[in-house]
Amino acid sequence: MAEFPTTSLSGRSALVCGASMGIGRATARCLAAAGATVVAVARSQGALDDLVSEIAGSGGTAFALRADLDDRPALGAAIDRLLAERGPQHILINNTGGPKGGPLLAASEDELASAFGRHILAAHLLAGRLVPGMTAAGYGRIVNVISTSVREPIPNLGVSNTIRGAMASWAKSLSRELPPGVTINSVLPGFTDTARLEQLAQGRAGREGTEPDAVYRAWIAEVPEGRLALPEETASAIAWLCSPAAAFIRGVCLPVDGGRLRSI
């Protein structure tokens, strides 16, 4: 009789992008308590070093790696330095801050190409240097942060949804081509307490006359489980996902919204 695979990630290495606050840091420090040695990618040393300490005194491996998704002849350059010094990286969380929100025909030509380019083009070049290692060590998990938006899209968050659906086609279409072993799949948070949904509150409660707390409770209102999603609990999926225990699930939008979304 087969015996269950592991969740566990000892031996693995893992780059986790947008590492410094919510979601991103949540899931570095929880594949790090699976056992990975991560190396967490953001623009703040500052709170990258505050991570890196964080996760070496609950006995983890965690290095830091300051970096601009904005900027990607540099980060190229550095995921090289890295490749070169420190091996393959066998797990590639893509992850950054959305872009702010707004009606899409309120949007700049200029904002649309910033954000395509923070997330799609800086995860094509990081899938593009990555995959060669994790195919010849015969295990890679590429997973996507992206939203909601993918199955159902969110008012006044018109370049956020246009661009989250853009990176989730681009997952599914990559998944057909990644060899045996080699999978990528997206997460797609519901509203989880972070400071990027502070910063969605004050916008809305600005354009609607009203308060950030009517907002919440408003969204709230919207979640069967009556409450935000913590960080954590999307980091927990997300290791699951990077796991051996998860290796037949491939190419797939899993929501973690508490039950919010109406669609199938």
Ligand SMILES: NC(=O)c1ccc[n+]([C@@H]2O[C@H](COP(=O)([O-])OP(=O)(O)OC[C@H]3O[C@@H](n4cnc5c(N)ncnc54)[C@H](OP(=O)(O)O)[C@@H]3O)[C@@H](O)[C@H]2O)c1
Contents of the next structure:
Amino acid sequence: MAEFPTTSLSGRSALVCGASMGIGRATARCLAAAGATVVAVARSQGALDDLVSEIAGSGGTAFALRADLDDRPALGAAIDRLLAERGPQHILINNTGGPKGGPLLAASEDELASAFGRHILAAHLLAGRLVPGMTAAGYGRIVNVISTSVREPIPNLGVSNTIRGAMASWAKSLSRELPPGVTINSVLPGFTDTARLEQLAQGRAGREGTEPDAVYRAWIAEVPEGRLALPEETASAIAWLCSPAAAFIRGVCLPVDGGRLRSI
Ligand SMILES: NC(=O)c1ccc[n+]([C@@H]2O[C@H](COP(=O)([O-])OP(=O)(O)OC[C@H]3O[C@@H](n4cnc5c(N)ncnc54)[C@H](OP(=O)(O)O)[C@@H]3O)[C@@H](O)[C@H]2O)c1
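Starting from the form predicted on its own, produce the coordinates for the form predicted together with the ligand.
Full assembly next; the chain just shown is listed first.
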């Protein structure tokens, strides 16, 4: 009888974007705890340095790579240097800051183009650079952090809804092209207790003339689990998709939303 596949990431290298806080930071910690060597990407050097120390303190290995996903030429050059110095990255986590809230018609063309660049073009650049090494290694995992809005668009997040759908479609298309052993999947976080959610709560409270606490209560009322997710819970799902145990899962969108989505 075949052995059950492992969830260990020992011997694997992982590039984690948006790793300075929130879901990305928890994902970097979770992948390191599973044995991966983590390259943590974001713009905030201090927060990345803290993360690297925290991972080292827990017996893991991580490096900081300061980069701005809005500056793709510099990002591409930094990734080329990284690959030359450290070899292939077996895991890529595409994750970055969400676009600002508001109705779609109020958004400028520049806002849409900039969100497209930071999410889709950056992910496309990174996949283009990393997939050859994954293919040569015979092991690759790409996981995109998107949103439940892929399934059910969220009111007042017009630009975000648009970009999330594009990202899911990009990922599904790529899942049909990648070679055996190299998978791509997406995680759709629900309400997760991070700085991003705080920002959205304050924005909605301002628009509705209420307090952020009231916004949180309204959100939580929609969640059968009756609470927000911890970033660590989302990270656990991401880390599992990155593991050998998920080898036959490909091209899916996995909600981590405490059951909030009503669609099947
Ligand atoms: N929290 C939720 O409830 C929730 C729900 C659904 C979807 N999401 C989505 O899931 C993703 C992660 O959410 P989160 O709550 O963890 O967000 P977050 O707390 O705002 O963290 C975003 C991360 O992205 C990095 N980042 C932002 N702009 C960047 C850029 N131009 N270049 C490089 N890094 C950049 C930030 O680091 P620096 O500022 O240091 O660069 C930070 O590490 C976002 O797209 C969010 O919209 C979140």
